[in-house]
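Read the single chain below, which is given as structure tokens and is the form predicted on its own.
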Amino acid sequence: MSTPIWKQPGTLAEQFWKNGKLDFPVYDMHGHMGSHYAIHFYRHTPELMAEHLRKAGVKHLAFSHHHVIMGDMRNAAVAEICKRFPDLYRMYVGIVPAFPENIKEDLAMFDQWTPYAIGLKFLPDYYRIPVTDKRWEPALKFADERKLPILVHTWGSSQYDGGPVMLEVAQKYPNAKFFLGHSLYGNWEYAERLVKETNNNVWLELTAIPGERKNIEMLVEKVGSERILFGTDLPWFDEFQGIGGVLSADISDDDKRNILCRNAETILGKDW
């Protein structure tokens, strides 16, 4: 029987299992915050989440607030949370297509929310509005003009944010940086196509992927580790489970560094 990855001397997995942290920063590119009507979270406040993130060695969590997504809160309040934890939190400006005036106002404020605001967040499935619908256009054009990331919830063959509509949008806006939340979970053919048939402007994000064996290995083989971003959906999933899933995958330590750290720094810079 071969030695388990986490027992192999000198590996990142062994380092993490022994010390609880890695010798480089981890960037979680898909988080949330706040309570949610559908589930109870033990840790959903800025304080409890910060404690957990620091314990796991996460340098930055890029998140969108549940209450913004649900229309109960504005993005300005999220910027104030980030100001209280300037070393840790970065925000995606949540885009709610039902409120076009709010979108206009929030995009106008984007520069004032830097360095905390790093991009936009879309959840087409929540609103049952396809990402190709014109109600998303102001935000898509804004991100395209500024070469900003858009973290888009994607899933399988959804008519709202599945493979065909995401491919259409990513090709139409070649300068925007599309982070595919959940990597079009289950529709791996289109996940690969989106990376390979666009203008180098698509990355696959791993939330939910570590929950099944060999998915990480499969995605690395299909698109390369340079096109994969680490994310957890915190507080829905746990940082240690997510990091452990990457470190336990049968890929090289160099691939693991790309996913957990290097790719985020390549896209956003080391000082973001």
The other form holds:
Amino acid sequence: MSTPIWKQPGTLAEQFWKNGKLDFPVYDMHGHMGSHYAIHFYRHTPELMAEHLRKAGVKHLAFSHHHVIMGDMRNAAVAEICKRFPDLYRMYVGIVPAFPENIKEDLAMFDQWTPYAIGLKFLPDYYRIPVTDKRWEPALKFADERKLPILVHTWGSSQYDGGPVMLEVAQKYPNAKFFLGHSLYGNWEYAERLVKETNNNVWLELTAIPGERKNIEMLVEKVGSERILFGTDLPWFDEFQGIGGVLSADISDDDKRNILCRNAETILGKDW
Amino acid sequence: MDDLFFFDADCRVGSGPVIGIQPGVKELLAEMDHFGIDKAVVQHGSTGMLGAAQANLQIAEMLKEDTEERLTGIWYFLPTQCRELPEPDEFFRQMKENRIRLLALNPYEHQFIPHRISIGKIMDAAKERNIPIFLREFSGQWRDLYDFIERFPENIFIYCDRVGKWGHDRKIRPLLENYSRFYYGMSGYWVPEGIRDLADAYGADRLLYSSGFPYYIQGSGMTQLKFCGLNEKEIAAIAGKNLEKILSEVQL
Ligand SMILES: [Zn+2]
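For comparison with the form predicted on its own, kindly provide the form predicted together with the partner chain.
Expanding to the full complex; the earlier chain stays at the top.
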């Protein structure tokens, strides 16, 4: 047997295999919190997630709470959770079109949730409301005015958050920063177009892709590692699996560092 | 810990009209070297469309490229009544000759009903000889899987999933709890530190490292296992020792 990647001196893979951590902070840009209707995962509480994240060397998890985007919990309560873990958690303010009054109130509160609130979260597919629907408009305008990130759950085959509708909104709101959750999974052609045919305001987010053979390589080839963000959907997916998936990809260590760390700092600053 | 022995329970090789051009034995072995995987269980990736008899021939032929004998093959079986495959004793003799130590079935694409009247004879013979039944085609077909295992509760089963990434503890745990010879190969099981929770509940000896190659990469499951919070002995068992033991008890 030749030397496996985990034993090749000086590589990130070697470092992670040895320590379960890297010598730079990892930013997980797509997380959740709280129990889920269809899936048992034990580690969904702020405490247990924090333990898992710290063990894997994740500096910040940017998340939206399940009970906000799939229930009627308020974002203010999420800000309180973040305050208990000020060095770790950052939140996407969950936008639920079924509750327009809440959207108004929450956007008005946004500044008071600094530095915890870093952007907004949309889940169009689950609500069957296309991202182009006017019910998303107040939030889109808000993000556009303030150049804020919006993590949108995207899926290649979806009419609600698939390629064509995402391209339309990303072009219509050129100052909002669109993080395409799951990278428009399966519609890689549109994932590339979203990055290339917009105002440099689109990034592909990897949740569900690390661990799939050759897909990270393909995305890096299409858009470059500078436009790809790391994410796990924690508490859905394991950090060691996700980071290990990026490290297992056949791309350079520089690319891996961009994905796991640098790109988030480029967008949000070193100290976010 | 640094020299963990890894035995991947779930790999496929070979191309087909639907799956397209996929890695062969040489590529799989190279990838195993790349990640430090010692051994692997393999089947032909296009068995569904090739049919059992032809896929069995082809995987046996492909395994000849593996001169260091790091790979162990899976053969598919069919209802015995149509006599498309040899009688169990002869079938097992040929398995031994071709380094095949596991059986599998694809009742969906191969169009049969996995009941006692159709496959009872071969399932009983497999039970007597400790030949594991590899379950992949039942992936996501939970009701069928439950029914099938209930019909043959004493056989050895290795279940590997590939469909969907939503954690399926609510479906897998009852099987682990009720069937002591049911093993779980964790291709695509990504629940945070879930490996530890399953091992705590049912024992580390019931879990198997498996990748789902070539759709999944072998490396990410390795780091997930290494840092799942279990002790070194438990991790070593899941990484490869459990599967090594199961296959060492097969009598062909
Ligand atoms: Zn998500």
